[in-house]
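What follows is a single chain, given as structure tokens, in the form predicted on its own.
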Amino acid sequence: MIILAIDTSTDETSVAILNGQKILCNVISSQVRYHKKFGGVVPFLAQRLHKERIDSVISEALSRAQTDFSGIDAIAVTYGPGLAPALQVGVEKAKLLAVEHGLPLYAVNHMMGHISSCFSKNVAKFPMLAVLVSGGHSELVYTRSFGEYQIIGQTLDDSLGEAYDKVARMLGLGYPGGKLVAKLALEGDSAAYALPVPMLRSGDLNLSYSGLKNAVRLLIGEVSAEGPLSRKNIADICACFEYVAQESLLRKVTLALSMYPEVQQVALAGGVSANVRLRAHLRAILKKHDLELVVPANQKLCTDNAAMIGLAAHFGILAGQKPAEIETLDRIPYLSLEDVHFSE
């Protein structure tokens, strides 16, 4: 089935075309430079930019895939979670295209998209533990199949990606700063300063990063009191933050594997899944359990993109997902993975 997929969940206007699991094109139009001066995504600015770009991005995707709507079998679109004004643009455009061209429309959960991003080339093994780490979510998901998800752990406040961006802002690194924090962390000494590991003794699989964020703020104040922050100071703070933030997550993954010994595979997805240290540390843990780590095939699939939405639609259809009711389909900004249910 040839699927045209649309994602406008946050600040990327993206359209992809897939033939099954094969990605024919994955067009992403970024809005970062427009939101940068605000230090974060402005929802209604994102909506306006999506509206301005969506038609040209669709045209570019069709051109790159060397096809037109006569060669498309279905439409897929993110309907949640995400920013309500941004989601609205994609959902409305998808509905219009489905009606205009007489095509079935599949509504896709954005987080299922992130999990699916690991399987453009890899083969899924169930039950699976999905580790979702993005700017908006940090979740441990027990996955019985594509379409059967149980959230067994999640952040109680900030997500891991959000914590990276907030630390970047505190250090004056700009927006989006998560990648800059990770890059500087490679230069720094992770033992230079002591920071508390969040949720160390909670006994459950939940995560929390607001306390760590505050600890970093206090640390920056202490170091700054001795003089202007040097590049070495900043790199050391980034390294200490990254070590502790990832250590918290890795301990929860280790605990999850002990609680769910039947897990056959671990999938790491979301924007932070591109982090080289996180991948290396997670692989080291999984080696002890004789488990495979699967990640997106390339960097483009780690962040928000439409190809992962097309993959999710593909796997959803195989699992029994039915087309959406076009007249009643609407955005759901706080949609949960546990809301995914497919008929067999």
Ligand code: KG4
Contents of the next structure:
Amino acid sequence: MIILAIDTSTDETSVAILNGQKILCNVISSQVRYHKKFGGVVPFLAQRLHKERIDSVISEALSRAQTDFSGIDAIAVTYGPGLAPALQVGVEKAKLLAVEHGLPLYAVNHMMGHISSCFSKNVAKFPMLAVLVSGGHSELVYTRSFGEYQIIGQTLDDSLGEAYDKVARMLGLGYPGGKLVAKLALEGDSAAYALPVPMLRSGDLNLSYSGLKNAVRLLIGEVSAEGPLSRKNIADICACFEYVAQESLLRKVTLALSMYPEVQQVALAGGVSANVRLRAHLRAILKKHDLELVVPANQKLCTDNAAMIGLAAHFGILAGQKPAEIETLDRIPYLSLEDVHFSE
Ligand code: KG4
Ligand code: ZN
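Having seen the form predicted on its own, could you now give me the structure of the form predicted together with the named molecule?
Below, the chain from earlier opens the complete complex, with every other chain and molecule after it.
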């Protein structure tokens, strides 16, 4: 089945075409330079830019896949979670295309898309523990199949990606800063300053990053009281933040594996899954449990993209997902993975 997939959940206008699991193209038009000066995504600006770009991104995808709508069998679109004005553009466009070309329309949960991003090449083994770390979410998800998700832990405040972005902002590194903080952290000494590991004694699988963010703010204040921050100071702060932020997540993954010993595979997805240190540390932990770590096959599949939405539709259809009712389909900004149900 050839699927044309659309994602406009935040600030990337993305369209991909897949033949089953095979990604024929994954076009991403990023709006990041427009939102940069505001230090975050501005929902109505995102909507305007999605509207301006969506048709040309669709044309580009069709041309890269060397096809037209006569070669497409189904449309898939993200209907949540995400920013309401942004999601709306993709959902409306997908509905129009489905009606105009007489195609079935599959409504996809963006977070199921992130999990599916690990399986363009890998084979899924269930039950699986999905570690979802993006700009909007930090969740540990017990996954029984593509279609049966239970959130067993989640952040009580900021997501991990958001914490990276906020630390970058405090250090004046720019937006989105996750990648920049990670790069500087590689040069720094993670033992240079002591920061508290969040949620160490909570006994559950939840996470929290707002306290750590405040601890970093105080640390920056203390270090800069002694003089302007040097590159070494900044790299050390990034390294300490990254170490503690990841340590907190890794301890919860270890706890989850002891609570759910039947887990067969761990999937790491979402924008922060691009982080090389996080991958390495997680792999080292999983080795002790004789478990494999699966990650997206390339960098483009880690952050928001439509190929992962096409993959989710592909796995959803195999799991019994039915096409959406075009008249009633609407965006759901606070959609949860636990809302995914394919069988009656
Ligand atoms: O999944 P994503 O593209 O968007 C959401 O659905 O939220 O994730 C974006 C997040 C941003 O917060 C960005 O700073 C973070 O992923 N990020 C990283 C890295 N690359 C992207 N964080 C840490 N290390 C990275 N290498
Ligand atoms: Zn995302």
